[in-house]
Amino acid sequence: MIENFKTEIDLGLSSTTKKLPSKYFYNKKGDALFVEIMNLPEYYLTRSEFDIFKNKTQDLIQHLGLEKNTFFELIELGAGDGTKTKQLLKSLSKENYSFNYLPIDISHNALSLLKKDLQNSLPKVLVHTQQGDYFEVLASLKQSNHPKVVLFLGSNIGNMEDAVAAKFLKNLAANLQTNDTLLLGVDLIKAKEIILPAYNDSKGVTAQFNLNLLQRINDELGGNFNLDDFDHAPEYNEREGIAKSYIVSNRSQTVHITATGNTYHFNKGEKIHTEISRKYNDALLQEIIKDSDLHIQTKIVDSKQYFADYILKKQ
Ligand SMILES: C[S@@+](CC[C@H](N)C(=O)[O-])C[C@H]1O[C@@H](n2cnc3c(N)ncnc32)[C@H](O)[C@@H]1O
């Protein structure tokens, strides 16, 4: 992990347009900041998807084709704190469905908190956590022949460029069996006035979350970033339907990272791209699944129609 971290950071900071992978946001501090973000008034995404999970649980269960007498594996990619999933787990457990819950996350800390939480709140649910990068664990899904339901929530898919998302879904589908399902949560295209504040809250928590990536480089790779010399700068392009987060250098400066042995120069105003959050509509979703064996079964939206959970079936 540390070797990959070092290599990817060096590569990203050495390229002409500087970038850092968003998966490295999630250390202990980043996990806690993201939980704070989910509760912010501006961050509508979690509330919208929670609305679906809380108020349309039976629709989800029905469209996922779950049956009480057939054991299945409920696999979640990038589970985080599982706030929304717990609504579904609660119903499945109460109604005596037979299943195991298998959350996968890159953050060891997030998984151990989630496991502890579920042991207390839903002791009947069998939980097997797997720490790893979801790009690298898909092949392991083939290890069992049980029917599978895969959850990929929170519009995490939107953190991938379209071509990467299409390849990821194709690969995911190739590791599933016929009739397995994917519950894919995506944020829908809407006005800039609603979307941009979700990445630029008034309390500055998202700014802290973004800049924590530099702190993590300081802590784990011996960097000497001064966080005061950098600002959080989100953008939303309404035509493309894509929000992008940047860290901007507010002065001309150089930063040294001991682990890479390199020094990086930043011009005043130079941007480091840290995250993409693509927004979707039906056509854009069709585009990223068209090369996979996944077909849309149904789409469930929240009461404000901000967010959609698509249920896709492997053919
Ligand atoms: C934005 S949070 C969303 C959490 C949850 N899915 C939700 O909807 O509330 C992203 C989660 O995905 C995890 N994650 C990000 N990139 C990952 C990767 N490449 N592989 C595995 N987990 C990843 C993070 O650790 C974090 O828990």
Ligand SMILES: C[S@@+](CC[C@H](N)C(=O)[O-])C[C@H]1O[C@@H](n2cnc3c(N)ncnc32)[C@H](O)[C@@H]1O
Contents of the next structure:
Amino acid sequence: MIENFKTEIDLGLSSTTKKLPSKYFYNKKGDALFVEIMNLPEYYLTRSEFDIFKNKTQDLIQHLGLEKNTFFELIELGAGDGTKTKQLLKSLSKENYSFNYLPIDISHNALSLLKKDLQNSLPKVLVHTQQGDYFEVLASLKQSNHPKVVLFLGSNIGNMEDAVAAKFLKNLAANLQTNDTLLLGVDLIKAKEIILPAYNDSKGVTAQFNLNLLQRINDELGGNFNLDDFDHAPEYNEREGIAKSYIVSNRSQTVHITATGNTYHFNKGEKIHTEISRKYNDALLQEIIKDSDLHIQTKIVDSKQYFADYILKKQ
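Got the form predicted in complex with the ligand; could you also share the form predicted alone?
Just the single chain follows, nothing else.
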């Protein structure tokens, strides 16, 4: 893991247009900051999808095609703290559905906290945590002949460029059997006045979350970033439906990273691209899945129509 981290950081900071992979936001501090972000008034995404999982649980169960007398595997990619999923798990457990819950996450810390929480709150649910790369874990589960329902929530697919998202969903479908189901949560295209504050909250928690990536480089790779010399700077293009996060150097400076053995120069105002957050509509999603074996069955939206959970079937 540390070798991949070192290699990707060196590659990203050596590029003409500097970038850092958003997956490295998530260490113990990053996990805690993101939980805080999800509870901010500006960050509507989690509340919107939670609205679906809490108030339209039976719609989800019905459209997922779950049957009480058929054992299935409920697999969640990037499970995090499981806030939304627990609403579904609660109903499935209460109604005596037969299933295993398999949360997959890159963060061992997040998985440990989730498993402990579920053991206390929903002791009847069988939880088998899986740490690692999504596709490696899915490939290992592919041999099972049990029906699978894969959850990919929180508009995490929106953190990928469209071509990458298309390839991701094609690969995901390849690791599923015919008639397996994907529940895909996506943020819908909306006005700038709604979206931009979600990535630039008034308390500055999102700024801390982004800048923590530089602190992680300092702690784990021997970097000497001074976080006061960088600012968080999000942007949103309403026409494209894409939000982008940047870390911007507020002065001309150089930074050395011991693990890579390299020094990196930053001009004043130079941006480091850390994340995109693509927003969707039906046409965009259809375009992205066109080369996969996935087909949209239905779409369930929250009460404000900010967010959608699409149910797709492998054919």
